[in-house]
Structures are given as C-alpha cells and as structure tokens.
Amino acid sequence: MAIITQNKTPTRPAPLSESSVLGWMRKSLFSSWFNSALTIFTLYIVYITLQGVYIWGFADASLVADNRRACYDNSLTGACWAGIIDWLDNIFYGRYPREEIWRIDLGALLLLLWMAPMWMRKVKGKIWIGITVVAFYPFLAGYLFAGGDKGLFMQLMIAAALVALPANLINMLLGLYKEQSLGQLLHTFCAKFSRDEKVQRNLLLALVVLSIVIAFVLQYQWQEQGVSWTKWGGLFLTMSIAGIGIAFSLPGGIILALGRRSKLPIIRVLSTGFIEVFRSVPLITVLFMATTMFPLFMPEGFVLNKLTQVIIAVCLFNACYMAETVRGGLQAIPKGQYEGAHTLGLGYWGTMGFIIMPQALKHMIPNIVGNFIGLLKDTTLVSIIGLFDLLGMLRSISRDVPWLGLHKEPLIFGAIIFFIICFSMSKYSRHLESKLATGNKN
C-alpha cells in the first residue's frame, strides 16, 4: 500500500474592500435594534476601560522616584513604575553578580545564533541543528552560567559544543549563499581523496575527532568564576528551567509514548506506570518530593543542589504529559501507513522515524506548544520551594523597604512578560501549522 502524504498550500484570503467591511459591520453588529444597542454598550465599556488603564498606567504614572512615598507625592491615582525600573536588573538576572552578567547575555546570544538557521528557508540540515542544540548547548551554557571546575565529561561536551556552533554557522552561510549544506561540502571534499564510501566515512570521522581534540585543547585552560545557584533568579532562572524542560520533555515524551505502545510487556508496564504516577499528582507535590526524596536515592557523597533537583522533576513531569500527547498523535495515524512502510521493507525504527513520527508530530503541533506554554507558566511554582524566579523577584519588590507594599505594578509587569513570551510561542505554532499544512482551511 502506498504511503499517502498531503501537501496543501494554504490560500490567503483576498483583502476586504470598504463596501464589504461596511456590509459585514451592518450585518454582524447593527442588524437589529438590540444588536445595535449591545454593540454601542460594549464599545462604551471598552472605551471607559481603556481610558482608565491609560490614565492609571500612563497619564498619571510615576516613572522616576526614589521610593513609593515619592510616587504618592507625584500622583495618588497613578501607577508607580519607578519601583519596576529600579528593580529591572533583579527582575531579569536575579542576584547574579553584576560584573558577571555578560555571561548570561553571551549565553542568550549564542542560543540565538545557534537557533537562527531554523527560521531560514534556504538552510539545510535543520534536524541536525536541533539535535546539536539539545545535545550540546546546555553544557556550554551551563558552564558559562555556573563556572567553577570542569570535569572530564563536561570538558568533552564543551569541546563538542565549540565544534558544533561554528559548524552550524558555516552550514548557515553555505545554505544562504550557495544553497548547500556543510555535509554536502565535506562529502565533496572527502570524495577527492577516495571514491570508496567507507574511506569517506573514516575521513569524515577523523575530521570530526580532530576538530573536537583541537577544541578540547583550546578550552582546557578556560575557567570562569563559580557562581552559586542560589544567586540565580528572575527571568533568567525562569527561562533556564523552562528551556531545559522544553528541550528534554519532547524527546522524553516520545520515548515514553513508544514504550507505552510497545509489544514487550515489561517495557509497556514500566512506561505506563511511570506516566500514570507523575500524571496523578500535581507539579508542586513533585517539586517537594524532588527536593526531599532525590538525596535519598543518590550514592553516599553525591549531592545534587536544589536547582538541579527541580530541573529533573520538571523534565520528568512534563515528559509524562508530553507522552500522552504523542500517543494521541500516533493513534491518529491510519494503519495503512504502517502497512505501506512494511511493504517498503522498513523495520520498526525506520517506520517510526521516517513515516509515522513526522506525520504525527505535525498533527500534534498545537498540543505540543500548549504543553510548552503550560510548562513555562508552571515554573512560577518553584518560588514556593525557595527559588527566586521571575514571580519570586516580582513579589520581593513589595518587601523591599523603599517600595514596601508595591504589589499591583510588579504583578502586571510580570503578566505582560509572560503574555509576550506565550503569545509569541502561540503565533509561531500557528505559523508552523500553516507552513506544514496541518490544518484544514474552510
């Protein structure tokens, strides 16, 4: 049976003319006296709401003040944004040493450079770009943020990251200007020495190993000042926890979903039990259990700090929820796709990797992004166990002596930040749906 794939090019609706807009308004908003009255009343409510927000948040607001009392002296009815401005560094970076903030900025810049080719149409090998980001960037960024001594394994992963990042940038430039990938260029280079594919693979492997060895030697003397995890906080901590959780929850969910659908009883029972245990308790319970129970299962002398325990708990919790999303997507694929893949001679992993999983993931984009957004918002729960994430820092403003009692403005500012991030993720998911034609246009 043939494997059927659908590639629908979404059609963009024609722009509405002035007459059609007026006709739509007349039909939808002013079709009767009741609808007209309801429309006018709703517009009035919107008007007075926006007017109140403008007066409170802009016209009467205080942007410059030394304390909350000075804000009241300027205006009794306006917002006191001066406290937010005074705490901006803490809101974004927590208590991270101010002379070391460049490390956080550099880590964010490296991530943007690493991920930029994912949004460029001409760049090839995007799957490998995503794999290198998940596999190597956390180690490079983790040491950049934490500093301190490096073990042998950390040095190897950092060296691999220092090779992967330039290779990714070279691959991006080749895609933009020559419309080819770095892999094609290396294959052409190795083909000049021998036409034997085995020899070409060995040459390519030797080139990769040599690059990692050179990077290992170059980074061997690199050592940054250690920064305790207790000084991490603010938006930086929120994005660190959410970023690692997002990066590992999807592959972890895929593994658990495949394990739950496995024909091997032991794997199926273990996967099902693991998923049901984590999905049956709230995240706050998992966080408390992680900070109290993880040390009991560790070997004697092996200590995990609270931040590491929280990250592990968030990854496991969200991987279980993602597993059910992935399982639902796999069940939506017709059996004919499996039969067609077997007809082509593909085994289990070939069928899943090349036929089933790409189709299932495209249909699961809304649910996957919904889980990611939920994960980002759930990170605020870590403030309950003593970590000063974005919400924890915003709440700390009201306990600072100069800004004692300042509650509304910090929480509104935090809501705006979360809205911008979550709305951007939602819009990008809609873009992916349209690009991959997963939805039906009516």
Contents of the next structure:
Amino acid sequence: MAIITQNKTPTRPAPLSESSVLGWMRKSLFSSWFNSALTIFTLYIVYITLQGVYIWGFADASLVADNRRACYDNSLTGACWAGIIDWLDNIFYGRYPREEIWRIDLGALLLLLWMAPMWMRKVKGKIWIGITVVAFYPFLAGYLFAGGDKGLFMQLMIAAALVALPANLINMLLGLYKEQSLGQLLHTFCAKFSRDEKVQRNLLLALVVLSIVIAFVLQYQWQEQGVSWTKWGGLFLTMSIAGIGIAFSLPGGIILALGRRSKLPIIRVLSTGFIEVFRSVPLITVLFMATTMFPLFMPEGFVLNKLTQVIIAVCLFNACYMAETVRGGLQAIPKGQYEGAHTLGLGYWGTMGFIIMPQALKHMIPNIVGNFIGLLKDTTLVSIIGLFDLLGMLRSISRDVPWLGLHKEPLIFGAIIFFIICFSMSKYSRHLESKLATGNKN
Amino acid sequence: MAKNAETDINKRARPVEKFDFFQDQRVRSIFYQLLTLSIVCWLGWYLISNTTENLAARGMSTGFGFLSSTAGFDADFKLIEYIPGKGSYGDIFIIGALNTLFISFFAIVVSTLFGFLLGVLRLSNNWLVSKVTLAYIEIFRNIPLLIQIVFWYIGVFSLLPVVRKTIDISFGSDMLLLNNRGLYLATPIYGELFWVTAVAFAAAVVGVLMMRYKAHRLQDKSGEQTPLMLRSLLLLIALPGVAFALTGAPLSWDMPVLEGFNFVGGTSLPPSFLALVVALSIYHSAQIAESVRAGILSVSRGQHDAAMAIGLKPGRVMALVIIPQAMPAIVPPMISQWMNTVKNSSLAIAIGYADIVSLFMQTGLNQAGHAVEMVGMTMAFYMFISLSISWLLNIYNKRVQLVER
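Requested next: the structure of the form predicted together with its partner chain (the form predicted on its own having been shown above).
So here's everything in the complex, that chain up top.
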C-alpha cells in the first residue's frame, strides 16, 4: 500500500489569522455551536442589563427636583438622583457644622500630602514616612476634627506631627529635585561642625528638640472649636473608623501573630485563644458587646462614648484577622532565614524586625490589603448600632420629609462609592504584588 | 602517653555554664510569661470586679435563671412551636439558633453550587462569558454585604405586589406565590400508604447504584462502556411512579389560600428571609467563585493537555481530570466561606429576620437586660459552630493528605 500519493495534494487556503479581529472572534466567541449559543445568550443578557441601567439611571432619571413627588412627576421609570444631590453634603460630612467643613477637607489633604511620597520612586526613607503617618497623623487629624481642649500628651503629639509633616515634605522635595534624603542632608550639615560622631548626634538631637519646642509653642495658640462626635457622620465617619482600624490593626496583628508563634507556652496560648475567640464570632456581636458590656466593665463614673466603644471593637476584631494573615506570611518564610539571622548574632527582636517581618509582610501585601478592604466594608455595620456612617446617612435620606421613601437610589449610590474605593484598592494591591515580586518564586 | 592524652582531653577547657540570673534564657522566658499572665489576670479581675460592682449598683441580677422565665414577644419566623407569653427565653434562644442554621444552610447550598458554576465559567474559553463573570464577581465582592442585604430587602422584596396582586411563579398551579409579605409554598401532606412510594424510590436508587457498579466493573475488565443515563432515569421515575399509582396516589397538598387580607395554609417565608438568602448567596458565590478559579488554576496545565490528548471532551476533562485534582485546593477556602456565611447571616438584624442575634441578643436583651449572659451565650453559639466547621475541615485535610502520594 502506497502511503505516498501520486497526485499532489491541493494547497489549502491559509488559516484565518488568530490575531485579526475575525480570527479572534472565531477563536474566543464562536469556536463551536455551543460556544456561539452561549455568546449570543450572554450578549442578550448584557444588553438587557445595560439597557435597563441606562434607562433607569440616565435617560429617565431626574437630576433636579425639589422633592420625591416632583421626581415622579418628571418620570416614573427613572431614578431620582435629585435626592442624592440634595443630601450630598450630609453623605460626605454627616452633620458636621457646615462652616467647619474645611477642617475635614484639610485633614484629608494633609493625609494625601503625607502619603504622597510613598508613591514616588525617587523619594527615600519610605519606612519612616509610613511610621510617622501611623504614629502622628491620627493625633493631628483627631484634634483637627474634634477640636476643643487638648491635654498635654495630645499637645506633644500634635507638636511632633507639626515637625514630622514639614520634614516629610522637605524630604520629598529633596528626593525629587536633589535625589537625596533629609537624613543625608542633616548628616552633611552636622558634619560641617564637628567630626566627632557623638557631637554630631547631640547636635541632631538638639535640632529635633528645638523644632519640637518651636512647634509646641506654635500649636499652643492653636485652638479649634469643639465638635461633638455625635455630629460626625457620612463618608467622613466611615473613613475615620476604617482609618483608625487600619492604623491599629496592622501593628496589633503583628504582635498577636508573633505571640501565637512564640516559644513561650503561656503567651502562645493566650494569643491563640484571643485570636480564635474574636475570629469565630461575627463582628455585630463584638459591636454589641462593646456597646452593652463596655459600660459595665468600666469603673463607676468613667463613661466611654459610643464612637470610642465602636472603634475599640473594630480594632480588636480586625487585629485578630490581621494576625492570621501575618501568621500566614510568617509560615511561608523558610527556616534558613531564621538560622541565618541567628548566625549573624541577631536576637529575637532583631531577627523578627530586620529579617523575617519585612519578607513576611511583603509576601502578604495582597492579603493585608484584602483585610483592609474587608475592614472598610465591615464599617457599614456601625449603622446597625446607631452611628450615622455612610450607610446610616444614606438610609436616613428616606426618612427626610421631602424624600420620604427614597430607598433604592441612596443604596445604589453607596454601593458605587464603596465599589470605587474597594475595587481600586484591590487593583492597586495586585499591581504592588507584581511590582514587588522578586522573581524567586519557582 | 596515652593516659596523659586522655586526661588532657578531660582537662581541656570546657565552656563553663555560668548562671547569670538576668541574662539566662530560661529565667527570662519564665519572667515574661509570668508578667503576661499576671497582667492578663489583673485585667480580668479588674473587669470582673467592675462589672459586679456596676451590676450591683444598678440592681441587676446575674445568672442564667432568666432562661426559664417567660418571654412576652413573638418571632415572625420560627421552626418550633412557641407561644408568646408562655414560651421561655430558652425557647427564644433555640428559635434564634435554629433560624440562623436554617438560613445559613440555604445560603451555603445555593452559593456553593452557584459559586462553582461561576468559577468554571470564569475560566471559559469564551471571552465574553469570562468577562461577564469577572464583572459579576468584582461587583458583588466589592460592595459591602450589608448594603446588598438592605437593598434586596427594601429595594426588591418589599416592592413586590401587594397580597391582592400576588404573583404565581409556579405556572398557574398556585403552589408558589410571591408577594410583598413573602413567599408562600404549598406543603405536601403524606397519606397513609406513602411509605410504599418512598420504599420504591429507595429500591430504585439501590438498583441504579448496582447498575453503575456493574458497568464500572465491566469497563475495568474490558474497556466496554455501557450507556446508563436513560436506564437509570427510567428506573428512578417508573418504579416510584408505579408504586404511587398502585397505592392510590396518597399525597395531597396544603395550599396557600387567600383568606381576608392574607394567605392561610402552606408554608410561608418572610421577605426578610428571601432577601437574606439571595444577598448571602450572591455575595458568597462571588467569593467561592474566586477560590474555585484559584483552585483550578493551581492544577498544572500539563494535566489539561494530557487529558485532551487522550481524546476526552472539554467537559469531561474538567469533570474527570481537573476538578478532582483541584478539590484539595478549593475545599479549605470554601469551608471558611461557609463559616463566613454563618457569621454574616447575623446581619439579619438590619432587616429584622429573627436569627439568634436579632431575636435573642437584641429583642431579648432589650426585654430581659442580662447583657453579659446573653451576649456571652450568642458568642458561645457562634464559637461552637465555628469549632465544628474547623473540625470538619481538619478531617477533610487529613483524608486528602492520605490520598495524596
């Protein structure tokens, strides 16, 4: 039997290129009859959904109206965004006095300024920026938002923040234009006076103390009108609770995770118990515990306000979740790293602080950001126990007389706000993950 | 000489263990532990003493005696008999716990099935399907569950038509009715001889299992495949059907009937139940889809290629080769999602479904005022569930590890 035929096989036409539009469509949309049916079906669903959203949310929607009735007179099938627009200030700032709103804006702006260098590649000393943000910014912002009288500790922290903020900005400008850090600049400055390291160090210390004293004197004059926490609300309150929660839960989680992996049995058992108790119950029970049981825990005459109770509950709860994330990162570090650190003569805190933690945290960045997102979403629960956070504010629109019964639009607006924040956070964490990947993954 | 050398070795300087009290590791470790323990004990004592003082100052009693006292409020959804004014707080606790478990069960079943489907669709070759699934997952994962629950409750299930304009979703048979008071289902009433049908169905199941076993044996021996689908279906339908007909159709339905302003008869599920089930299922199906996707991606590409190379169809590649290998990576995160479902069902409090938190820990607490005991009992309930689920997970992990290698 001849395998080779005598006649030449006719040349076939070249296959449709997969890189062309037609080829791509054929490959990824219409590769089989089943796939084609699926594509057409999905297209139909997408079309129906988008059309519905477009008609309800845009085409038939009323943007300007005095009350809900006017919205309905305008169109029955569209959304009534007028209510949202009317309440926009409340949604963002709660019932914060309108003439004091600049304080919230300023606080947000300061945070942005403080955090901005983290995204600049040329700026050095990012760890210090992170530490100062967590250590000092909450006090500065806390006073800015709450106002009133300030205690000595508060004054000291504000003074420190007032030193750290300009230092941070100078560092940023130096990094951007001179490609050096503030630390280097101060070092060369001190070196001009003396070669002795001890003198240099003292000089630096004196400089820092002097600037803090100046800042202290400056801030002594600064007095803001007190705003009660009951006036806080809206997105501002949501962000405040989430921000404090984030600032506390990471260090708290690291300590708990170290405790859980400690060699000392009592510390290990206590940390494990603490973590497991809080992780196995829903947040709402912890919030209830905070509002019903904390007043019983406190000595007589000592009253915690509701906001503080809630913040403590959120912090404790999230520290435990963070602890598990950090522990996952710690477990992924090979034993050789610990042994290597030991051979270098590092003690426990040296090993953890310089060798293990940086690697573990880097490993876990997506999960840590995932935790932050979870925390932000969880803050909506405070509306159940009567705080007017974003969700609480949105739901009270429907109880406002002109907008009585306006439920859907506020909820959808809130969903959009949360989606934008959470989605961009998760996208950014994925970007960070790929940027920080050092290539030693097999 | 030799002796000398030996003594030399003995005399050679050994590191002498100097006992430095402040630098000794053991002393330090005991000191730190004692320090922590005493701080924790002091804190515990401080809190307890404050609490007892406060309770005494407010004239509140402690102890679990209140559980047997009568509760004067009703639950709008209950799985056991309970009469307000006669039932006790213990009954309220049980009603709440059962309601939590009931709704979690539904949400877990639906979200797992749906999540699996979405996870597989997310990896579909079809670009459009994959992207639409991605959009679904990202949208519902990034919106707080509470907003979703409230939206389904206020924006959907409360806006359904009123009782007079009830929608029939069972195609005209009046067995499934939906209105703004909830979903009304017809409940089956089993006649005396219904057990015959049940036995026939069980026999049919056994028969199908035996057929499958035989077919497997045959395939193992000769490679011959027997088509079973049609035969099994026939057996499963015909045998119980014949039994049912011969015993005179001993089954009737308790139909929901409109009487006055509301439906009577059948089973009713309140709108809060429906909203919670739908919201939990959607939210958690998006989460489960992500873990299913990650699990499937963790199976190496070669497995897929090899299965294709021996001529399996794409569907069977998934079902016979990829999914079984992906299971060990999928199941642990999925079980922790189940755990989260149980915990998140506590958000029922926002829409008033009578779960343990809203019924026992809110309404009950407002009435009876035993804050410490009631919050403690609720937390203990969730801890018990969570421990049971992690016990389940451990068993699964052990089995998987044994099968592997």
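Computed from a predicted model, the values in this text were never measured in an experiment. Positions refer to the first chain, counted from 1. By rigid core we mean the largest C-alpha set that fits within 1.5 Å across both forms.
- Annotation: Cα of Leu210 displaced by less than 2 Å between these two forms, core superposition.
- Superposed on the core, the two forms differ at Val303: its CA moves 2 Å or more between these two forms.
- Superposition of the core reveals a Cα shift of 2 Å or more for Met25 between these two forms.
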